[in-house]
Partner chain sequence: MARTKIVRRRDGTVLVERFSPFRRVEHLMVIIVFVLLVLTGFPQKFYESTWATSTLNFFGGLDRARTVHRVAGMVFAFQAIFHIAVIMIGTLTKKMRLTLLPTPQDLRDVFATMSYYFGYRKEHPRYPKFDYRQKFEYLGMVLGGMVMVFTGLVLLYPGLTASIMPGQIIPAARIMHSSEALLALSVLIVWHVYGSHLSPEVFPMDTSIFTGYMTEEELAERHSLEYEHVFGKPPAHLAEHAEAPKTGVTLTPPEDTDSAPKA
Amino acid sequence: MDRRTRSQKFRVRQDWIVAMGMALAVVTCLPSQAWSGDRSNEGCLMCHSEKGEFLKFADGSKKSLFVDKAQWKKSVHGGKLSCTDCHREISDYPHQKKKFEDARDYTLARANTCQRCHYAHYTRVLDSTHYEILKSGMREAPTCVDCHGAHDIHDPRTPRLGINARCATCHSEISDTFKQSVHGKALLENNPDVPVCTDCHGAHSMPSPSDSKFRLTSFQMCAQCHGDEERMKKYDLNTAVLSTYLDDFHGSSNRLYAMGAGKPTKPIATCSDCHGVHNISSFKGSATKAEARARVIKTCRTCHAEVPDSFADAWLSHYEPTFETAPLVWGVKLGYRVLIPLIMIGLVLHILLHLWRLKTHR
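For the sequence shown above, give one chain's structure in the form predicted on its own.
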């Protein structure tokens, strides 16, 4: 073999060694899961449990790609779902790059991910006021991950106070007002019997509070707690709130409209008109009966502006009339309870006698 041939073979062997070295360097530098094809959670977390990687957006902002491994495993999805169950568009490494204007654009683009498993909840969201706001172009309206989180999702019902904390990220002023109310103060003491935001407004199919139907049926919402005699007795609260409201003009009218008897030409007082919405305070805090009565007449004048102070005397509060508290009203109600059945019995008896007379004296 001549010198020229040996030299050519040597250069070929040298090029092959260099090529293998470069390939080895590339493989060494690539994450191990990309090389081995490991698409399990552990494979993904080998990269994403390390801080320092970011998703960059067109506006120059960026979002961390870090996933806390411990939080993920403690979440409701940990041990049940794989990363690719949600990130289905990712199938290889390097991941296919997609352009997003900013972080919010990325979140909104992934908003439909949850519907694959939680379709019933997702369809309710489509009927909510949040989704209506989102469709109107307000990108800040919440999506699933804004309320529930992404990789650290826990049972949304525990702790109950956490529900209000999540709502407060957008409705901070309302949250501060609620904390000063009778409900809010009790909730801060971890009282399980007081409502949180979702008890009144719903969780997914959240109707607009400005909707007329929401107003008409709001007494039913309050009745969930205040119509529960067992719960009310625990706090020495009146157990006849719902029944007495439905017996008076305001309640009976709202009930009829809520059942579909058209729409009222003007608003009719419901629970929130007299007691407030998020700032509900107890009338028991009044020092004297006169002070409590003054609060009542002030409340009445929000609708009945010209009425005298004596107007409030016609209202018996939410308590059933008794012989001791309102003997005249009690007597009239008792009389009607006796008289009306007697009239009905007499009417039926009159018809039967008339039919008997027709038959026997035809």
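Could you output the structure for the form predicted in complex with its partner chain, given that the previous block was the form predicted on its own?
For this one, just the chain is written down, with no partner chains and no other molecules.
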């Protein structure tokens, strides 16, 4: 008993020592960092603010060593980090020579630079499809600097349009398709309510869109905005899209698969199967009722081959049934809503009466 408390006390004391030590380290390092940062930056910029210096790679290609001082100062790291915080391999002058095949080789070799501070984001990238592709040997797959830049890093979320522009560097075809879509057109008008690439695909942990899980959970992605009444009110859009989808066979199936009830043997329709992916266009206004039905039945037939035209009437277009739109469905729904409570209340009353009679008149 005594010994345990003593060891506990000792451990507490040890913790204190560690904590004090860390506090001391922080206190002594903070000003020195700022001081050394500014001073060392000036030292580096003595050479690197001059244009005309290049890194020469083994394949004969070159990379400029010029750093725009003004641009650096304006970047999120400007005035906060010193050059050697990122360029840690450099500590003396003249710099130690290292051999790289080409500029990409150099970038990839230094790809983990950001990890020291942005640990969580960096780790998420390790789970992303981009990193998978990089690992498979495709050197063009992006690392931090390809999307964020190096010396001119700004808040990646402003302007929003810039996010798509960055993705378009590689995914130009999809970007062009997206610009034609109902979302893309609105984004070009700086509409803040429409999604940019990262809203659906994520930024760092970016899962593979061809992964079955991405497909199964994609309806939740759409529902984030399309189930938001505040946001949809502005555009007079129906917010029952999620509930009506889930209440249908397709939706409840996908929802159950997404919750882990096995894997689908064949794909079951989700939002994008009827509405498209990057090329989403509005069903509203443009089409007459007959045209819309024709579009629906065409979509049905991608899976339900050879169904008759009347099959499209099975789909109530994301609207709750009403007496006018779907009298049969409306009637059945209402009928049971009345019938079930009525019967159950009747039965329970009958049971209670029986018990009451037995208790009072036995």
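Please read these numbers as outputs of a predicted model, since none were measured by experiment. Think of the rigid core as the biggest set of C-alphas that the two forms share within 1.5 Å after superposition. Numbering follows the first chain given and starts at 1.
- Each of 55, 109, 322, 246 but one sits over 12 positions from any hinge; the one at the hinge between the rigid parts between the two forms is 322.
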